[in-house]
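Below, in structure tokens: the form predicted on its own, a single chain.
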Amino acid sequence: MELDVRGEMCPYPAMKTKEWLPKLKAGEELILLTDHAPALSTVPWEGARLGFISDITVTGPGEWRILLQKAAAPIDTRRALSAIAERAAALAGE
């Protein structure tokens, strides 16, 4: 599933995300495409809570896409967290 909120501030990233990810089945993900750079943090860490995983690669100048996979076993959301901070932090700043 792919879902391009690009143009769109936040909250409303992430709150499509949390809308779509329990419609997700095992092995299906989300790929979100964006161009406002707070998403890089809220949509990974409500991804987290949810039990996904997320990466973020630089898809030009300003924009993201953001894959989110379910994880195979519980994840640790403290570690994910810091995790997601760390990386949208990077991402931002290039």
The other form holds:
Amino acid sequence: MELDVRGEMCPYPAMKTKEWLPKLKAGEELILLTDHAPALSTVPWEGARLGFISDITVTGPGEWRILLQKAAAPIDTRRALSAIAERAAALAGE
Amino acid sequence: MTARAASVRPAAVRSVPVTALATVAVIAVIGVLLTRRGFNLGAYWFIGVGFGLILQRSRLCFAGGFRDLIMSGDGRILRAILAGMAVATLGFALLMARFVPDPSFGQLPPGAHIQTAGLATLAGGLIFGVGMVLAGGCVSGTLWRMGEGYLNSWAAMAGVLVGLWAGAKTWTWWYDNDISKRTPTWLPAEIGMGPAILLVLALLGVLYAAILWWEMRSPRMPEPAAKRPAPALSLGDYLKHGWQRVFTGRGWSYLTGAVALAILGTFAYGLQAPLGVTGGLGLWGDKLAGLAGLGALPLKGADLLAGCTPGNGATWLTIRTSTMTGLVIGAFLASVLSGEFRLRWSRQWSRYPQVVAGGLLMGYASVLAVGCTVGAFFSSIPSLALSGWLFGLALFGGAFIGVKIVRRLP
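Alt. form predicted in complex with the partner chain, vs. the form predicted on its own above:
Zooming out: every chain and molecule, the one shown earlier first.
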């Protein structure tokens, strides 16, 4: 499942994530294309809350691809949140 | 790099130093030309540039402040705005105490944003609240994102201009039936300067604590710690670190932005009037409509009106038009320097009618309230006006309705 939310600003990237993750079939992944830097933290956060791990790749200047996959084990919210915040800061600072 | 990456490159700026230097030159030239028309026209141009720079770097989005608290229980932006208003309250009080040594006399401080607090304020706040959530940003938020390259925001701004014009066309009804029947309530005139300041600071503090409590009921995204720079061993290092702190990375904290905005607002008020943008937009919207013979200015009773007013429409240039245009170019400059400028547009076509409708509502509402989230809220509460509180409360109600609507939209 791929969602192209380029051009969309808050709250849509996170809102779409929250809307689509529960609809995924078992083993399916969600790919989100975005050019909105705040989405780098809001999308993985929504994902973590629903038990998804996210992986962000830079696809161009100011464009990112966020891959969300169902986590094998339950996610420790506290650890996940600080990891997400740090990664978002590092990506936005590139 | 993939083909996709190569295809988006033209949307970004080709050379940052060239674009930035050219922008600085344009800002300087326009600023100098404006000061020749009037010192304050130029001064407010530079204030506008600072305004845009602060908003872009801190992503201080007033619409987001209300929306995120309602939608996801995230009150960081709104708390920062409250803290900023506390700082501005102290700054404004300093000026107002000099302008009006004895508030019980009935004289209002000149330039302060003390609007009437009535039906128009309430309706304005509600409609504005809905509009800003639909449009994805309030009026100032739309202006800084225009500078950042969001085409959605340009569409929303078209709606704002039409809304302002429609508001001006129907202004007389609101004026005759509500605004002219009330006198603006300035808190120091009722309870004295000292108690008014303490009351406003206490209310802001209580709200801050209440939001923080509400927020902490569920885990939140922590603010990432700022990266500690390598030790500065030379003047060059020192300047480089300072530059990086301002222009690179993820930007400033919301609190830094809100306090910076409060300080800028205090300077603006010291010069002539607090910050506001819809007055300038209303003027230009009306001037454009005037080309087709459809102008609505001057507004009835405008001479007695406080707040973000469009003026009498005699000229294209006022301190408000300087502020709003400066804001866009300031945000453009900040986004170029931080490497964030890029032309961006929604792939989902239903978004465009949505943001235009949001803009229309905001434009219309800001005529009723004589200002937007900046002119009738962030500049009114520190003016110790009752109207700012009523508008803020109504904004919250409107944003609540807006969130309900947005959740049902695609």
